[in-house]
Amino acid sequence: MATHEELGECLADFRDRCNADPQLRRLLLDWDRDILVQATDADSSYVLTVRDGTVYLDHRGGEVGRPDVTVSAEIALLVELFSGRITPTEPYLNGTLKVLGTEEDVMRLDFISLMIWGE
């Protein structure tokens, strides 16, 4: 089973890849969002915060305010997803991955993952 620490490492890598890509940072300039990443089978949650084109990662135990987007799944799936080993399409379609937010926010998050890891 994946651990809270593994999820944190994958999200830190995701953050670093976002922040290292000048084109992606330009695309994020007008998209300030709080993205809650929450494991459904473990006490593990993180928040990816996007402000002025920069992505920040914060571990938050317990309650989190009102995120703009919530990504939830079993922790192993989240690790696979945020490490780029799988794409979100199949788990989203079969219901093992839930992404709650506006359609634009969900599409933007999907586009970010495509820019980082490709198809």
Given for the second form:
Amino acid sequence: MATHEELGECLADFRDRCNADPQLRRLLLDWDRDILVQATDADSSYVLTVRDGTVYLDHRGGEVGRPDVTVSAEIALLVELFSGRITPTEPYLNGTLKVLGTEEDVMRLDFISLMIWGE
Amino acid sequence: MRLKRVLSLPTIVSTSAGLTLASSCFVAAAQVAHYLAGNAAWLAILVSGILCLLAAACFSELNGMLPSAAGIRLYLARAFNERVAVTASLVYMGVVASVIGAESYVLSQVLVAAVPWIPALAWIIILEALVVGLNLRGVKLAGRFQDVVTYSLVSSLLFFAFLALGRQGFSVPEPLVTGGAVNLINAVALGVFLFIGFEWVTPLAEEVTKIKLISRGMFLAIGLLSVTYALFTVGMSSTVDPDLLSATPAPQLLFAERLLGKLGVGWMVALSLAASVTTFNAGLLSLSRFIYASAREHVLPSALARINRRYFTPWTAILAVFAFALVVSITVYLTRRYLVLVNVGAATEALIYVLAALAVWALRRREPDAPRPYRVPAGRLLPWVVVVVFGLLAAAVLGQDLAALAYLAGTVVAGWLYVRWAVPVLKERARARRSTARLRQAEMVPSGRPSR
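Take the protein just shown as the form predicted on its own and give its structure as the form predicted together with its partner chain.
Following is the full complex, with the preceding chain placed first.
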């Protein structure tokens, strides 16, 4: 089973890839959001914060009372997802991945993964 | 966990009712009145509404159990299998696109009546291009705007209904004369069309704080629509001869003109425009997102998953819907057979309700212990009632319109063959592309960095 630390490493890699892509940073300029990433089968949660096109990673998951988007799934799936081994679409459509938020935010999140890892 | 942006109950009701209210509903309402000998349209509409409440109960159980924007696609996949889910979703979306095409034709006829120097075909292109343009730029109707439009529409329709009924001293001749059971069944079957789209609110499950709000919103919307449609249709059919109403794609204009002259026509044109634009916009939005998601999971060609990098909208999917709806509109314009699509819409909707009820039953067997915030009452009886009743209603609609039967059967067969033969090829190609991309990326990733 994947661990809290592994999820943290994947999210850190995800953050670095976002911040290393100047085109993506430009596209995120108007999208300030708090994204809570929460494991459903482990005590593990992180917050990805997007401010002025830069992505930050924080461990204070439990302290974010009102995120804009919540991404929740089993920790193994989250690790697969944020390391780019799987696309979000299939687990989202089969119900194993839940993304709570407005449709535009969900779309934007999917687009980020598309830009980082392609299809 | 409470999100920053959440929807309230009035907005859920207005969204559910607003997606349903469209110009083609007036056509369907006129047809319902035409089927019946007396002024019993209210009875057929209320029965349709009550039956739709039963279907809404099934959607509520499924939505509570699986709250997701994927909606019916997810329910069917979990209850049956991927192939059934994808086929049903493709057919459903194809029919929704057809109904959008029919809707733009009906609205163009309304606008031609008001502005005759612009031809209907030009109106069709202008309207569809306008909504596509809004969608391409990511303009989404805000919840408050949807509230204002829907509640204004409902108030106006009730105003027209009470004005008509008031002029007759609230005395409607033959309010219970149906002309026989067969007529009533056909009228009820077509009445289902009036409620098409109430369940499109279920994808909003991810934007509410309590999942039960979606159920309540659907129930309230159906109740509101039932009363509004029933009063409006009786007012309309008791003011204008139902034969005249059923022969035109813009019956509401005849009614409005008889009541208020030019002012009534202008008012009704504005109402029809508001009703159609909100339905178009919502239909195009959900269709394009569905096509985008399907392309992302390689059920449709990957070219349909392209996103506009300025507005974050799936532009190729939006243009694909535009092209399809335009072809349907032009075909309807040339053949004038808009009622075929009304019947196809009613039958497809009835069959989707059958599938939803079967999904409730199947999931209770497969996942009996899964949490269900809402449970359809009366055990397994109610889902089976939905299956039988809506199965019969679909048969009634298709039995009296063979063109609609051929259209729907053709769509289902085409969908099934596509899922059976084309989807595996698309998935295999995507797998191959992904493997190649991974190999290339692994070669480029410096050592020490986590490779994927």
